[in-house]
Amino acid sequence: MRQRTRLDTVRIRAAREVIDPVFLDTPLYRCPALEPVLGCAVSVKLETANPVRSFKGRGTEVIASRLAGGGSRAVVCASAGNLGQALAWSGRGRGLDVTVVASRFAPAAKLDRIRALGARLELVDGDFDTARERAAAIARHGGVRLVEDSLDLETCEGAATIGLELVDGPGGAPPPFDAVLVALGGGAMATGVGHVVKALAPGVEVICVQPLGAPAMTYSWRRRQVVTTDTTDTIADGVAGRCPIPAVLDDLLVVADDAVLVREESITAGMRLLLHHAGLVVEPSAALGVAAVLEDRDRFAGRHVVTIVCGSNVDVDAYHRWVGAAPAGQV
């Protein structure tokens, strides 16, 4: 394991420069509807307020930047939905030339919004890591720039950018809160907001959360070795990769105090808890830090916690599926 992560603080800084301050400096606020029922501060972190509804654009600003100042102005990416949709977006606004390569059973509503942005769509049998793998062999052939989500570090340093938004408070204080909920599943935001935290509030808790059905990066990261799945099987698309990438991990490893696994049951209420106590309409990658909180509320008891809303790109039909009506007993 390197001691050190691939990031940068300072180029991290750098990159608040070239991301449209439309995805920057998204709101932070303490929630005191959500705190009776998890049993502990909270604090939630927006990054869905943008026109691309999630925190990828801030990683696809950074490349965007860089593409549009020389060399091929081709663009391909593998997209769960919210990559694709933001590469789109920030590619636009640039003029490149954008392909997006996603599975045929992702949310309807995520491959219409990048066809809406003027990316070109080409989807495949298979999930994920079957687009990854069709991504690759188009930026092979045609020799176009492959945008890989978390082994770019564009991705990493621009998803790092929230980091420098928690923990930069006013006059250099300390930030109130002593523990950090973050999606995982390529690990771009939870290693660049995870190396922020620890260069700059190192008693900050770093703890990514990961679907139980989606488990590669939690078991690699206990077992401090890539550790890939065969299939996945959970509502969280957004985080549902088989086969995590080395380089990440490694970084992961340095940054991460815990990496935990939530039942699926635990985020759609806590989906739920976002709609009804906060007026939140959230994917279920966003409630995975509250789905945490759920699951294990004596650890977090007493404490201040902020969890990032990474996104609130949903099929309408499925959400209402998900948060309609509770179990008996649940919220």
Given for the second form:
There are 2 protein chains.
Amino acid sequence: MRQRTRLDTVRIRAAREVIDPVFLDTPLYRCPALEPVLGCAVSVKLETANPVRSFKGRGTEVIASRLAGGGSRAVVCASAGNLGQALAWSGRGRGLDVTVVASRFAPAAKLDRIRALGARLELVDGDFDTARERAAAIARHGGVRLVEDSLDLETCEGAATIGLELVDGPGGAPPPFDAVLVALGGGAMATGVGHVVKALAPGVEVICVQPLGAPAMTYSWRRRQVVTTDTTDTIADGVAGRCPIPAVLDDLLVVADDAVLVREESITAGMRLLLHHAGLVVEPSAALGVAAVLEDRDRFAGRHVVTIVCGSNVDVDAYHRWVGAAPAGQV
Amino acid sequence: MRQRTRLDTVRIRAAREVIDPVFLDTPLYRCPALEPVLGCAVSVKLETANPVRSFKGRGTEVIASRLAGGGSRAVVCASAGNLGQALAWSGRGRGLDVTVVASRFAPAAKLDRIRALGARLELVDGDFDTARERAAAIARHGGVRLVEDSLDLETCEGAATIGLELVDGPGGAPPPFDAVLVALGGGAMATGVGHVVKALAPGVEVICVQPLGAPAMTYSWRRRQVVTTDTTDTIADGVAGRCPIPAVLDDLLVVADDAVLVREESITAGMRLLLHHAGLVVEPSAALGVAAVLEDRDRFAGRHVVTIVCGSNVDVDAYHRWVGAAPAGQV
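Okay, that one was the form predicted alone. Can I see the form predicted in complex with a further copy of the same chain too?
Zooming out: every chain and molecule, the one shown earlier first.
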């Protein structure tokens, strides 16, 4: 890479050593039944087959292991739902006192599981960025460690271990794919995976995908400066932020080859395709990669893409509504 | 083990070496959200995150690698749908000429994927055991290698590698669970996994689970002699056989601690639980383990069970019918 990010491949390799193996070496495989529909070769990197059903455990393991090693016992984070579950899981195993702040409009399934995993859950009457402010206040007043997704390097390094698994082929062979599609929200996964890909397999294109209804980071990337939005309007709750973090944007500017926006109907079409042709239940954020292919088939025709299926935490009723929208037989 | 099976742990370890890594080291993880519902600790061994969406690739890799090594180029099998897909996948990569015989009543999704993977598909007007006879006739007349699921040791050895992954804990530690729930059909998976578990972790209970509507192997195990049935009546198409193979029964008698039968409504309830609480799409055969817990909660209360989620190939419309049967909010 010509420019540096805050990340370092040696530290990312070290992060792997403290992550519980249940989150590592996740399946990476071709989905032949998806390929005729999408017009390109498609591999899935599946981050949902673990106790918290998302990739976030990679980062919270790094955080919790360092906290436990340092003697600190209390931690607070804001979460759209997945980070909170993961921090609760990682903290429970190490005797940490975990507080999660979330929007009361987050999916009930995510909120229920945060509680079930033993964390204290505080709900705010606002969105994810409101929760971030409240978590910061709790940390300030209580002297508690604040975990800030995407800003804290551990969250990026944890996510970056996905990148190692993508590009560390057998015998140092180059990866068989030529583009990685990464969901873009706060940016931990995009910068983490992007850093590793650009460092170790620079010929592979790193394409970030965000919903048109929550475009702040994509607009920021395009204008090369932070752009905030007043609201978000998307079913992809996991990536619905309004206020990009400047340091994360700086990293994204170094590692992302492109950032694209997709429509809500492409996201639900992507969820439906992954269910019908790959047998995968995914949350909306995890369908962004497939949505990007659907919206720009020419760009990907005949290529080999990897899409990171980053979470499967959905409210069942909403899920059935989204994937059941098309008549039987249609995608 | 006091008695011997046809299997051998050294050969099973050798089988791992010829299986494409995409089928190996599959996720094994606790599903905390399932546990309050089932009243016991539950781990899932997920065999669906691969290009053929079932565990059968493990066995067909062993078969195809040996065939390719030996110079033979043609192979035929009968299949309920999953073996055929897997053999097509393994054969395609090695230039083999694959014929699959299946019932025309097998799920359309399975049949479509067998064709899509490049195999010749022949349909019979009968069930799986009719397809077995036809495949044997093709092999006899054409001088083609016949693959017989569960009878051919490669199919059992391939499935047995799942067992190695269950019991080969870090540092030789004993597995954290005390019972393995295995779907029982022809018996390759039950005898393969059972052999390894009884050889390496004999304290772990091996419980085979079959539908009440296709009970031939379970009846045979209970009476210690082959019992056939005239018909089957179950949605669990992957395990619906009428004619147990004597040699496989002999092995099952050595390695199974129990064989239980479950009702159809328990199978659909299991599929629904796995969807709603674990985010997993499974075919009916893959829900047999959860169904067994649902039917005998007292037996499993407070214990730690592993259930092998062995396949996810379903017809989408049938799947929606099965899992959508309960009103929203119910399991």
